[in-house]
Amino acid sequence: MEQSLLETKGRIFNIQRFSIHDGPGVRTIVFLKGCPLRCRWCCNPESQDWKPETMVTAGVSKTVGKDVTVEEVLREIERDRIYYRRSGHGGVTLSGGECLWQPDFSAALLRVCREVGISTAIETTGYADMDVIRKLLPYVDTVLMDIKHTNREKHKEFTTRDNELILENAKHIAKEAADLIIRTPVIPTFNATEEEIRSIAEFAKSLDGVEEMHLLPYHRIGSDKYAGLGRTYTMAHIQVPEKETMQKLLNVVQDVGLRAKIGG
């Protein structure tokens, strides 16, 4: 293993162990700082800015964001290797934030994980130059990619960026990734209609090799972080989708011909 890879530096804000979401099996989730989007419903607002921030929750102030080396993160990941094996397909997932905005660190971390036999996944918006994405793909077993909407204007209204680059990149990622799963956060007032979900599902179905789509119901977990960062959470009036609504949307995805489930 190259020492230069182990010494590659990045900026993270959390490592979550024993997750059963964000990839197959038991996962260790590494949350990276920095994201190009500002989704209104984001449950990790502390991930968005690259710079370290001070966040106050439950009266406790803490600094969010620290610089680490690949070697330091790998040491944490290695602690969970036994759980990866027991769950059959477990491993590490890079989340955020957006791992594509720290491509050198992300690629180095993914590569060393693969070299020591740990399965890898990334959770991504796909918002980056395709040349950047190609730095990571050789070391990724599963790509979990958000497709939030097929309408350009509505996507920009709710995330601050249009979806043109995302949709184009999805076509390339589908052809080049080992495995691509499409995920859609279901957000009332944004995309929680059968028509909108069908449009996303039909796009996903058109991608080479894509067979699976996950629907992630809107929730308010993390909404208190906004106040802790001195920001306003603008989605407080939005109701969590009912189970009946989610089931109808799930049926739509299945009717399009994709394997589908609620949750990640």
Second form
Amino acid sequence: MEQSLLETKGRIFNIQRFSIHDGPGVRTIVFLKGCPLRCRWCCNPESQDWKPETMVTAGVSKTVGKDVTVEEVLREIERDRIYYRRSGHGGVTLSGGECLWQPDFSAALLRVCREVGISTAIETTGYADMDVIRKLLPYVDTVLMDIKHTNREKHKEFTTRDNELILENAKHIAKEAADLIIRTPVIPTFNATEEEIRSIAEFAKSLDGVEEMHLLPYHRIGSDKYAGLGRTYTMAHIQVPEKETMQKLLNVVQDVGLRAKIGG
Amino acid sequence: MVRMKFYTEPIAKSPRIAKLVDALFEKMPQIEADRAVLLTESYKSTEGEPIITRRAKAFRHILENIPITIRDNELIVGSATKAPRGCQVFPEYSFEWLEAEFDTVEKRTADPFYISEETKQTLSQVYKYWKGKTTSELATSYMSEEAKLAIEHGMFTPGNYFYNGIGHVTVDYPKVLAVGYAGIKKEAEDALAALSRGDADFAKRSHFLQAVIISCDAVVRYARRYSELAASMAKTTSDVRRRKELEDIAAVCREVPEYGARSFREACQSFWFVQMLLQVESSGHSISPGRFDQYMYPYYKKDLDEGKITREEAQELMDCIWVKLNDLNKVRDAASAEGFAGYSLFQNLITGGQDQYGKDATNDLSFMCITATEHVFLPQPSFSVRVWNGTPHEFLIRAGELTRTGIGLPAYYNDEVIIPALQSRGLTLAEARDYNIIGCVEPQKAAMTDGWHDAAFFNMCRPLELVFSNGRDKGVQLGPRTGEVESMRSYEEFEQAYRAQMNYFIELLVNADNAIDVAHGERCPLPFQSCMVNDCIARGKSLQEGGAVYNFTGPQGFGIANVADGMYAIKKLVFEQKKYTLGFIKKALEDNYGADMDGNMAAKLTQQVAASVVAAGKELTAEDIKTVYLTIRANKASDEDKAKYAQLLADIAAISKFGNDDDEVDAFAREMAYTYTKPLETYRNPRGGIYQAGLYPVSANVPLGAQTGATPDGRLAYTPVADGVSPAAGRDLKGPTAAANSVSRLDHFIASNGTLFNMKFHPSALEGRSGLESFVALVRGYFDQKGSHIQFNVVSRETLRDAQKHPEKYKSLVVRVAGYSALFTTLSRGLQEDIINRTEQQGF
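Since we've got the form predicted alone here, give me the form predicted together with the partner chain too.
Okay, now the whole complex, with that chain kicking things off.
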């Protein structure tokens, strides 16, 4: 293995083991710091800014964001290899933040994982130059990509970026990636209607080889973090979608002809 | 659905089972005096005869005269008490504690029992006879003064076998099913005939074999009584269906257990007589059915193939047995009741695993045992599953479904550790492969072993306390003088002091256990139990006198996580970083880190103070009591010291802890566990066997934690110590895989009396098929790394809190305590808190 790959540096804010909702099997998720989008519902607001910052959790201040080498992260990933194997398809998932924001680090990490036989996945907004994405794709087994909305203005209003680049990239990724699963956070007032989900599902269905879509119901688990970062949570008035609503939306996706599930 | 190797289609629960379960819980459990009265009558009439003969005659007298009852809706019959979940008492072991608790046993927090005034009077009469004749009194005379003092100071407690019978055995069920007691009696008669009157040991052997014969006849006659009762009830019932059922019961009990079982139904009834009568002969618990799915399968398969039984009928019979296992009960002294909380009898029934040839033995009954546990949904049997590389995936998924219900069952055991561990204790490969679990987590080979598995609780934190006091405790020089900590110059010196304290108290623990062991051999040999364990008949010797092929004594240590974390913190903070002196740590521990006393403990002490004031004839207002409580509770350290202690606690917290997949601290914990496991295995017991350590606490980590001062891992005084080999509560912060990796780094092979790893899951982690798949991967992954045992509580913190507030709504909420499950609302507050505080793992 090339030493330079192992020495590649990146910035992460968490490594979470025994993750069972982001990709197949038991996985370790590496959360990278820095994201081009600012989604209002984001449950990891500490992931957004590239700069390390201070967050107060249960009265204790902690620095969020740490510079690490691929080797350091790999060592942590290796610790659960036995569980990846026992769960069939487990492995590592790069999440964030946005792994495409640190393409050299992400590509190096994915590549060494592949070389040592650990299955790889990324969870991404798809918001980057396609050439950047192509640096990673050869080393990724499963791409979990968000399509949050098909309407450009609404997308921009809620995430601060428009969706043209994302939708365009999705078409390429579908062709070039080993496996692409579309994921949609279901956010009341943003996209939680049958029409909007249908539109996303139809787009997903139109992509080459895409067969599966996950609906991720809005939750408030991250809401306290905003206060911990000295920021305002603007979604406090939003209700978590009802089970029945989610079931209806699930049926919509299935109608379109995709395998669908609620949650990852 | 693809038809796999096994029949796994769900079987509905029959309405009978719901009725039987409801009937169990109609009343509070009660104490009955019949056995004690009959036992005493018999003993009075056999004075001067050999003890083994007296035991057999007493057993016979009890079985001939004890009231018998067939409860409504029962198909499997045989009850040790008139009332469901009642208990008999066993004055031959000990009685003073019960007499002292006559007026409190109904009100105590852990495992209360109703006792009528009449029963109290009867027992008081009976007890007059027993003064000076019990095993506990004899054990006390045999025990060294030092051991008694150590027990008094809470260094360890051998109370289980001191006050009660031994139990902790799996007898030869398959043999009874095959040849009945007629067959066993024949074996004893043949052995007797083969003796020469000139043999040196003729006297003992012949009397033992005659005692076996008396016991076999007694059991057969007892079953006949049930047959006659069923027949007479059949004549008077107007319900046609019930009449047929009673006639069947009468026919079955005429046949078994005298002769071999000819059907699954007879096998079930025969099994039950064995299981129940073992618990009438002696009060020993953990009478474990063992590999039920293996020895019952041939009877099931034959009947099924011949069209004599349906799956549904077989399931209902099994469910009936599961109910009966919850009908038995045992009253323990108040202190032991806290250590074994939840009315548990630890009847461990295990399924799956390898056969003696190393092939997988899972069968359809293995699955039906899971279904029975779901149907009955009560703490007994302590249901277990054996796991190895060849365990069918679908079987583990099905077991995961049971785990997901939150009942805390099954417990999972690893063949890949236990088989070689047992071989290292002298078992053959074939024997080791056929192991089952006794009680909580203790492995052994059925029908060949007297394991003495729950021989004592040893609190590993207490010797550490004594290092800081140079062996003194409450004004007494209790342990060896290992030097004042202020003068210790290296970590090695400190660790040596700890080892010296450990070695000393381990020696005393052995002294106490061996004293008790001899007492049981001399005063309570058990001919009935012994006739079903090899090689008692061939050797002409009871189990209690060393008649088994394999003899062990297995006392269990607990609190490893506290000792490891504490020693590691001292190594780092005192000797490497040089931030603190041992003198300062000592002061911090004495001052309990400046923290107020644990609320439960303060309340207990307040009660004691209040009681003594009232006893002195003074009055107390609620306000007075509050003042006493606050004074007891408040910490008296100065503010300046408190600030320093706060810094110390923060520094301790920053040091890596066991349970977070840190190689260095985990290796350290492994070494610390050896301070208990290695010295112990050098000792021998009076039955000719060796000592082997267990690392599990049952539920004693709570009451014994309440006798333990602050420890250098930052644990406050009187709070629970860590249970089993689990990380200290709330200190494993990196998720379940990290905790499992850490725990697997301990040596589970040397702890061949069993290790216990508790994990608590939020229900969301096991949702859906993918949740189950991940769960199974976790179990497999832990076992790949040579962990021995793992068990789960799957219930949310919110649910448990709500159950504390509204116990009436949660009467049937079963949780995993230690090596067993119990009804949550029957547990003491302290134990409830301990379960709530265990780290709750989630799938992220």
